Each structure stands twice: as C-alpha cells, then as structure tokens.
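First comes one chain, alone, set out as structure tokens in the form predicted on its own.
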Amino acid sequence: MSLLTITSLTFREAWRKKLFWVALGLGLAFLALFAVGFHYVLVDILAHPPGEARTGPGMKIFISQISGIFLILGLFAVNFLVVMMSALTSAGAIAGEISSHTIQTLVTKPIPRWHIVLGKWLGQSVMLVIYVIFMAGGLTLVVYFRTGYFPPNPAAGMSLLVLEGLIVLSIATFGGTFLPTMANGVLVFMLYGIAFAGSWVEQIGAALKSETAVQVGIIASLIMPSETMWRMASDLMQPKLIQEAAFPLISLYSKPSQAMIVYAVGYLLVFLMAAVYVFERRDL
C-alpha cells in the first residue's frame, strides 16, 4: 500500500507544480506547430509533383513517402522531447528531497526504503508513458486526418520509445541516490551525449562500411542503449519504401539486434536496483 501511495503522491506533486501541465502544454505546441508546418510544405510539394507521382497510383505512393518522411522526423524531435522530459523530471526527484531533508519525513515513518525508490519511479514512469502516447500519438494522428497515412507498427514503435525514456529514468533515480541533482543531471545528458554520438558514429561508419566505426557505435549503445531504441522505433515505424530508399538521417545502415531490447530492459533493472541499493544503505 506504501508503493501505491508513494506513486500516488510522486504523481500528484509533478501536477501540483504545474510540471506535467507544462509538459502537456509545449507538447500541444509543437503538435500544432507541425500540423501547420506540414500542411504548408505539403502544399507546396504537391502543387509541383515528380513525373512519375501525376498519375492516380503513383501521387498515392508519392504521399505516402512524404507523410512517412516527416511522421519520422517528428518523432525525432519527440525522442529528444522524451529524454529531456525523462530526465529532468526525475534528477531531483530524489536529490533534490535529500539536499532539503524533506526525505527525512518519509524515512522516519514505517516504509521501506525501497517502495520511496520505486514508489517514484513509478509514478514518474506514469507521466513518462502519458507523455509519450501524447506526443507519438498526436503526431500519428495529426499525419493521417491530413493525407490518410498510418505508419506500420505503432504500438511497438511507441513502447521502444517508453522503454528510452525509462532508461533515462533509471539512470536519473539511481544517480538521484548519491548525487546532488546539478551533478545528477550532467550524469543523464553525457551519458546521452555518448549514446547520440555513438549512434551517429555507428549509422555513418556503416554507411561508408568501416568496420571500427561500427564497432565504437556499438561499445556506446551498450554504455548507453537509449539511443538504439529510438533507432529502432524509428525502423519499425518506416513504411518499406522510405527503408529501401535510404534516406539520410531516417534509414537504417546498421541495424541493431532484437536481442538489444532485452539487454535494454535488463540495464534499466540494473540501475533501477542500484539505485534501492544505495538509497538503503545511505545515510540520511
């Protein structure tokens, strides 16, 4: 009953300090700010189509490319979207309550310190999943009310998408344990920056096949695996024609395993369990 309350309250405090309210309310934002960029564009493209996409079946597939481009390259922003929201909300969630000894009000009580540890992660993994379904969503919706396009595989490429944001969750919580919550926060972005730029470095080396590129690509994803799950969210939600046609800075070059979403899930565990290691041995 404990985790359940402390989840509970993790939640409410986010929306008692109007967070989560100002993460729904940017995030309306950006939604309105594509739909209206991609109306225009869209406009513009198709008053002036390819030869091959003037006919009936050819201006059908024509769209169909187009929407998957941009579905894509939203998604892109909203994976950054994602791992800001993942990390920001949760750097202090724990640190910033033991740097004001408000923790000290749930330690002294009956409650065991590991429901406090996964009492909040819950409830930020709560906020966490509602963002993400809002946001992927959202722009899944506002691309098909306006050509009909739907992208294959949305569930799963969303849940890839959660999955990244409850590493990032992890990584924050466990790090929330001994570090203050500036230092806490720099831990999060360098460990992305390291996954970023590995991603990068693995997509370009295999594209220009050098082998040692790939492999530090790989070392960083599994520093930091993050990355690869919206690399792969990103693939499962490409429709064929946009995969065979290898456009920059969407397809793939080096695809990673399935096997990385298990290693995924297994990181985040880890973290998630040092994290209540810590935390219970530390003194307060």
The other form holds:
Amino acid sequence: MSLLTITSLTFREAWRKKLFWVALGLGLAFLALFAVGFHYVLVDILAHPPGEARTGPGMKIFISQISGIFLILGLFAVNFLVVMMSALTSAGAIAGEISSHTIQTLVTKPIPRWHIVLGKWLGQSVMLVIYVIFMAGGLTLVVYFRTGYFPPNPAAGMSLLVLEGLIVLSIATFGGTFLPTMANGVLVFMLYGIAFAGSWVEQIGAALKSETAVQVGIIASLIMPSETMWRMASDLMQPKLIQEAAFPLISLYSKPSQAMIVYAVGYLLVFLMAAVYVFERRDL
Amino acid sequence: MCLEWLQENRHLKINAHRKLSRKIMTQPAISTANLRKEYGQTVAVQDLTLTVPAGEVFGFLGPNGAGKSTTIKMLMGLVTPTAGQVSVLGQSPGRPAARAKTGFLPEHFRFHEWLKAKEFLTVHGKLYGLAAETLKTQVPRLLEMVSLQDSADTRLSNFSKGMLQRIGLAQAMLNNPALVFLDEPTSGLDPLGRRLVRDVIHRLKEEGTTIFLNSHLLSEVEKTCDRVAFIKKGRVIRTDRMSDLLNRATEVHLRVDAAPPALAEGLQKLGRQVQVNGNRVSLLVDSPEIVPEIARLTMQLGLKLYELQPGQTSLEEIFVRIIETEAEGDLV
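Moving from the form predicted on its own to the form predicted together with the partner chain:
Below is the whole assembly, all chains and molecules, this chain first.
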C-alpha cells in the first residue's frame, strides 16, 4: 500500500540522514548524565537525612519522595525534548520536499495525495513513540534500578507525552503544506511558546487565586494544548505526597479537566485533516 | 489438447491487447481546450488549446516564460487550471488511473538523494503499484537502459547532474507508460547522454508510447519529434508535423546588384518573411519549385543575379522566425 511505502520512506530517511543515531547517542548521553547526577545527589542527601527519615520506614518514604521529584524533573526535560524533536523533524517534512521539488516525482505517481501526508505523519508518529519510550522509559528504569522506586501510571503518563508530541507533529504537518520550512518552524515554536507561557500564567494565577490569570491560561491551552498534556502527564506520574506538598515547578495548582485529552485528540485530528485538505488542493 | 488450449488462450490475449491498443491509439493522448492558469495577477498560461495524437513524439516549444512548464504541470495534475478543459489518456490528469499509465521526468529532476539508485527505482515502482517480482526484473533492465547498471548501489547524492537526469528518465519508464512527459530531459547531459536519451525516446516510440517533450535543445527536437507546437505567451501559435515544417520552410538567399521595392513586392508573392539587407535578400518559400520562379523574377526586373542559394532551414531558425514574427492565435 502506497501509504506504508511513504511511511517506510520516512523511516529510511531518518536512518540515512543519521537522525536515528544522533537521537540514540545523545539520548543515551542524557540518560547517563541523569543517572550520574541522580546517584551523587542521592548519596549526598542520604548522608545527611532529615529527622523523620532516620527510621527505616521513614527513610523508605523519603527515598520515594526524592526519586519521584527527580524523575519528574527528568521527565520535564524529556517533555521539552519531545516538543523540540517533533517540531524539528516535521517542520520540513513536507515543506522541504515542496521547496526542493522532490515532491513532484511522488505526487505524480498513481497515489492519492493524502497518502503522502498521512504516510509521513505516521512514520514520524512511530518514531515519536519510540523516542518517548526510550527517553521516559529510560529515566524510569534509571530511577528504579537505583532506588527501587516506580512511578504511578507510567503507561498513561507516557501516552500523554506522546500525545503532546503528536499535537506538535500535526501542527507542523499542517503548516508544512502551505508554509516554507523556516516559517513553519516559527509557527510551531510560537504556538508552543503561547502554550508554555499560558500554562505558567494558569499555575501562578491559581496559586495566587487570580481567576483572570487562570482563564488566560485555559484560553492559551485551548489555542495549543500540548503543554497541558505534559502537566497532566507529570500529575499522573508523581507520588501523592508531592501533589499535596505543592512543590514548585512540578505540582499542579490548577488541574486540567480530563476533557482536555479528548480536546487534544480532536485538535490534532482537525490539524491533520486540514493538512490533507490544503495539500490535496494546492499547486506544486 | 492442453497445447491447443494454451495457443487459443494466447491468441485471444493478443487479440484483446490489439483491440485495447487500437482503442488507446484512436483517442488523442492529450487534449486541452482553452486551458488557462493564473497565479494571482500573473497569467502563466493564457488560452491553450492542444491535441497530441497517441503514439507520437510531440515537441512543445517556446521561449522562457511562455508557460511550457506550467502547462506540463497542469497536464500532470500538479497544478489546477484556473479555467478550461484538459484530458490525459481520456481522464482528468489528477486521477490515479491516468497517472498509472503516465511517466514524468520533471524539469528540476530533484530526487531523494539519500536513496541508492536501485532503491530509488524500487520505491517509485512500489508507488506505481508494481509487484516485488516485477520490480526484480524491471529495475535492473531500466538501469541498464540508461547505462547506470554499475551505479545501482551508489547513493543519488554521489550522482552527477547527467546521471540524475538518466535515473529520472528510468523512473519515468517504470510502469511501461502509455504517455511520458519529459521536461528538458537533456539539459544536464553531455553528447553521449543526449544520444542515449534519443535512443530511449526512439525505443519508447517503437513500443507505441506517446512522448511529450519540452526542450530548448532544438537540434534534439528536430531529430526526435514527429510533431511540434510553438507556444508564446501561454497560447499555441502553431502546430505542425516536423516533416512538413522542415520541407515547407525552405530558406532562399539571393545576392543581387540592387534590391528595388519591386523585388521585395514580387518576392512577397512567391514566399514569406522577405528580409532585405543591402543587396542581400532572404525569404522563406514553401516549395523548392519556387526557386526558378525567383530567378525569373530577377530577370524580369532586369537585375543581375550573383547568388541564389536554397537551403534547408533548421528548426532553430524556424523557431526564431515563428516566435519573433507570428501573430498570436494564428493557428495553422
């Protein structure tokens, strides 16, 4: 089937352009750095534990807390990398082929144009899933093998990270059907910037009990729901103690509704359909 | 019994194939009516009416910016016309059914350069819907046809411009097409490469393939095309059989002692495009039989005739004359 031929072509391109090896190599470096940092921080903290952690069960809870916080901080970096990787790899996927004219030999084959759009999107989505499993799964395993801590809801959390990446991917796929690569990249990052800033406005607003700020944040998350997916993922994957402790940076003051997941899925599907619609009709 | 059945079956298949071929041959490969394309305020193709008979090598000629590439893009379904009708192999050009029988070598011949030559043809063969078994024989056959059998495992990024153009040509023939569009197929080629492309075009023509050729290398067009259309400012200004065009347009040069207006007037009746330059005069005549008439005219006018040279006009000269002098819409 031609859609899968385009998907496999997308894989082969990532492989041939060394994207796979760079992502794997630097991903491993990231995990190694995290493991070393985590180890030494743990050694340092455990050398001088606080009073309540000096008993056996207290120590166990304390280590869980430290591990949970560290894992979420690591995942925070992964969430950022997921957005970056999705944007950078997909901004030029269609736009680049249009500007270099390589698209002409593809679209003049007896295949519907939407096979090209969805074939590429599918290939990138599978690579995104692999990346999230490798990075987020890697972090989880590093923490597990060092302290025996395992986060709650790992599958649901990672799925939300994938969903975050898919949102970025779908916007970039849509933008690529009518914008040049550079402008498409700017579009995606600016939308991400809105989501990022909106999310902080919402959290700080909620902490300060400013309803207007929360509303602004919600509007921003409706314009671009990617950051909300991260917020929900981090909320799912952190231990209850942290949720209740209102830990800065990672705790949620204003919890997004579960309906946001449905909204996000609908959002990415709309962008994907719009990408197909525009690409089917545009001159090449 | 079995042998008879096989022979009978084969006979039926051949007959069916011939019937199908005849059906394809009777309808034009391409026909357009009042085709128009605007990009905002710019009109790329004004009003293009064209018929390309099946099985011919058709040259599409015109100066830069005349709308040739936009026309090819409309015929390939890459660009949607603003107005007018277009039919390729009896179908709308965007339809997969038309594309399944069409091959295309684009002007820019830019391909996925991270693929090896063999992989490139295999991927595009799959996009044509060819089976893996077919591709196993088709890919090496085509690589050999374009003299790239030794570069099958070389990445396209290491290919020269000429090699890219040849692999692009192979890609356009993967599906044994009924119609091939070649947009400037020899622009990056050396003389050997050009000869190779010419041989490929001849082979395709022998197989009954229609070839739509857009080229600035008029000597190539002259050698390969059965029919040519001249396009200017997005309109076809003339379509002719190549043999008629070359035979009809005999250019005659005269050197006389003086060229009075009466000579130019007289020559105007015998031929076209009379040009007087001092005591040298040239004109186009439609038949070699006119040449003695020219000699007689100079005698009648009492002029001394020093030279009278009829010569075969090259397509390049015809092209320049037609594009520079023909009135738009003067369809022959």
